[in-house]
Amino acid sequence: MAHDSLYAAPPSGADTEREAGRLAGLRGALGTWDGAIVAVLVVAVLLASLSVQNFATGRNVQFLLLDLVPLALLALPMTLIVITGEIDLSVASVVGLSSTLMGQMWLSSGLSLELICVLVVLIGGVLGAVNGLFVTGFGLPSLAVTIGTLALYRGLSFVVLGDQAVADFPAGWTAAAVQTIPGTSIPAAVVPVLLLALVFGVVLHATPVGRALYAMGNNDEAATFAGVSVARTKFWLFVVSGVVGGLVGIFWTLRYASARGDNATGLELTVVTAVLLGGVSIFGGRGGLLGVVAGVLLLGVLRNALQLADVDANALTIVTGTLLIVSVVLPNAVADVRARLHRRRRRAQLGAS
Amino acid sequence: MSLADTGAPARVAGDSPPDVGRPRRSLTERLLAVRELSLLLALGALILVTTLRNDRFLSAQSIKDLLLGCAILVILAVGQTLVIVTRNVDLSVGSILGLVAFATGELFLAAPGTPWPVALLLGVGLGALCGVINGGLIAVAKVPALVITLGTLYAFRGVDYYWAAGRQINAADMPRSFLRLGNQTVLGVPVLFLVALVVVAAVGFYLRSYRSGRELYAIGSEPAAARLSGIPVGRRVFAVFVANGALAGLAGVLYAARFGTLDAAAGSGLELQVVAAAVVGGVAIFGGSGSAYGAALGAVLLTTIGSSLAVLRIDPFWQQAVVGALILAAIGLDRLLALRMAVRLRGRSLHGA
């Protein structure tokens, strides 16, 4: 709305127009939202690391990023459906029903291991693909329809195990869940990621498809006139999201060494929190992957250094609340502020001249 | 549609009949469009397939359960309806049940001679400033309810934990009177019932009949046109979370009356069995259409769902994917029920034309 405001009046005259130029610098550099959290993050690692104790350990970090490979994963998909205006809620039930089909496969199947696993992301695309179809082809909106996947998939988990878990996995599978690089105490669960987070990148910021996501955020109907298949893409996106729920129902699976109904329970939401930290615009066509990364990291870190603080990991939940109030009603208002001012001092030019 | 296309000089001119050119409806779909009424006969249904099988699910005891066990359901689903209706969502609702029913009970702790009706009070007052809370940051951010109540989902249950610190809270430390309330009976019917019925006739009645009732509909149909038609929308949409953050608040009075043992996490994850009722009920997601009554029946569906699949002897774990399944089902109704009827317009006005 205040951006609108901005452009819809260019400033005629050298002098102002020159002014605007430096302003849209300085909001470049300090104004987008990507660099923002990117120095939020800095300073909050920075600080954790003076005043919390064991926080810039070699052990710590490995837990903190072992923790954060779901959510990373998860919300990879997520951004770019929600750049679309659309959002999938049921992503953690999707890694709960993964999990614990995994498990009963392992349980009663006699299929190998390997096998099972590709038959999980299979799985979890055909998941993501009720999704889509029931969003793209029968038009509904995704935040009902992924409501009621939520409970449907949820549900259907604890079908398939009841209230038991299965943790008798081989111990070198759950092993290799939480390995480390050598020589480093990071996981090397993280490559996967960042080279998922790489390719995700890439899509969203250089490629044709990339851009078209973010003509259907802003506008559908003008996308397909723009010759975007719309219905399709978003469809595939919802089988990505399936796809990536899979892959984290395996993840969570063997680094926990359980697949029980209830694993991820509720994590669709520190998910969509993450999302709209790292700068996503929950109405679609706003937002960069790098972020969402960063917002990924901040949740984590912030999560992480409270605890170590002796804070109770239920109320933590205020932080996790906190910051997603503060990610969208914070632009707002800066926006608001500047739109203010600046029609005040386009009222004082006018005046002068 | 423009203006041309109604036909409606010629129906002024008398030379056509009215119903010429209206295809005849069957009589299901007719059924089908009153949604109280298709809500009834699946509630009817399911309880005759029960009572088939087991003629003790219509004692009067069990009748009494479920009057008991559905009553708080029913008054959080009408809440979020005016919620709902003018195209919001607050998914903070469970998390001020929770809070709501912890501060009655530490009320209790701390002034055991509280007469019941104070307590009540209070309770609505707090969950009226949580909603207060919600509605102020909507109106100052300018972001989809979603987002903002997803946040307050976090912190309201943030500050529960926070302030309940593991502790939990037992019927012994409330007063008689007050556990009384949650399970008396007036005439076999329970109070909690009572109180649930009164909510679902006065938000009903205030829905249809009020001028500012109706208005929540316009808002919800298009929020743009209401506000050029002269209504109040962001005092409105204040009004309704106000509204709805009292009604969970009586609602965690009453959670605390009937359940006497409370904890932080006290109805957690209840705002999708809520989001569930009233979409299954008739309310559609996207606003500006749905009743109270519809909410309050798809809330009493859900319940009788749960117990009935416990009657019937199907595993109990089936019954959230039941409730998964049920919404996609009732919007996927909505949306044919939507689309037959744009067709059925269109072909009016191409005979009147």
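For the two forms, the rigid core is made up of the largest set of C-alpha atoms that agree within 1.5 Å on superposition. Just so it is clear, the structure is predicted and the values come from calculations on it, not from any experiment. Positions refer to the first chain, counted from 1. What changes on going to the form predicted on its own:
- Shown in the overlay between the two forms, fitted on the rigid core, is a CA shift at V328 of 2 Å or greater.
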Second form
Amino acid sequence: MAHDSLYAAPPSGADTEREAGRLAGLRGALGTWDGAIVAVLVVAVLLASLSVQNFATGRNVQFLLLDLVPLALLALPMTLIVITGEIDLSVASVVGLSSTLMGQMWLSSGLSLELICVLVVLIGGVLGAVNGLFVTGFGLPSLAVTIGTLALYRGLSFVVLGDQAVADFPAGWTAAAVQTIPGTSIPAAVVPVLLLALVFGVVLHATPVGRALYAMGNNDEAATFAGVSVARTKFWLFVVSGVVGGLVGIFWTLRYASARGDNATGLELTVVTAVLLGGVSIFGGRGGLLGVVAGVLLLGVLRNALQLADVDANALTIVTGTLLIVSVVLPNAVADVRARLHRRRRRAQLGAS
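For comparison with the form predicted together with the partner chain, provide the form predicted on its own.
Single chain only below; no partners, no other molecules.
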């Protein structure tokens, strides 16, 4: 048998079937939304590297990844929430309020920065719990609730600091927020983001909790009859979203060395766009974390390339809004076309028989 292995044997029927299976798997991967987004991301990076000056430099990669850290962190719990059929539009306001509370406590409380960071994360969890209580306890639509808390938390952030900014944080802390991995241009902050993405990915795709989230997104009542605690699960998802918002508030404050009431204003639109662009259905029940990560990177690359090309800031908002609409309309249009083609083939097969 070892001697025979030195020669190329003609393909057997089993080999042909395996090869056909691999090709079918490759076609299936490229035919998914995740595969399409990854392909578009690769094309966008290549085009930007070739056509936009300074895009492919190490310094720009560092700034690009630093810009993506808050977006990627907020997109992780948002993905799980949208898969259950809900949404959290208050995430950017949680970041802003967390930032101003951090600044105010540093300015006037006399507490250590370590303790302040812990308190800010806990407060973020409380802010998320308020959303979860209204959505699951009172049965209100998450869209309406989080639009309300978007305005409430943003308003409170201006009450805390007014139009002032706190900027005298320790230099060691602010430098650590933008520190790179030695010998590379990759910010060290990317490491915890990747670890959290791995945790969220395992929970979503490899645990009963993840399967329960998809079941809730497809049908709440059916999930309840199947033994899933829908209200409790959604409540904790909002709490997790608030905790992550608190973490992002700390990172945002230290990265820019500034606690202000308008920090992260409008970031919720970018987060939702990245999640939907990654293939998560706005109606719940569909989507995966790989596509969301690709969506975050694609959105970051596009915005970074346009900024380097001196495109107006208003145009960036237009691009984000357009991508948001495309990411909602296109998957549904593709699914509709596929369903029509499937029905047409079924009718043709029935007619032939």
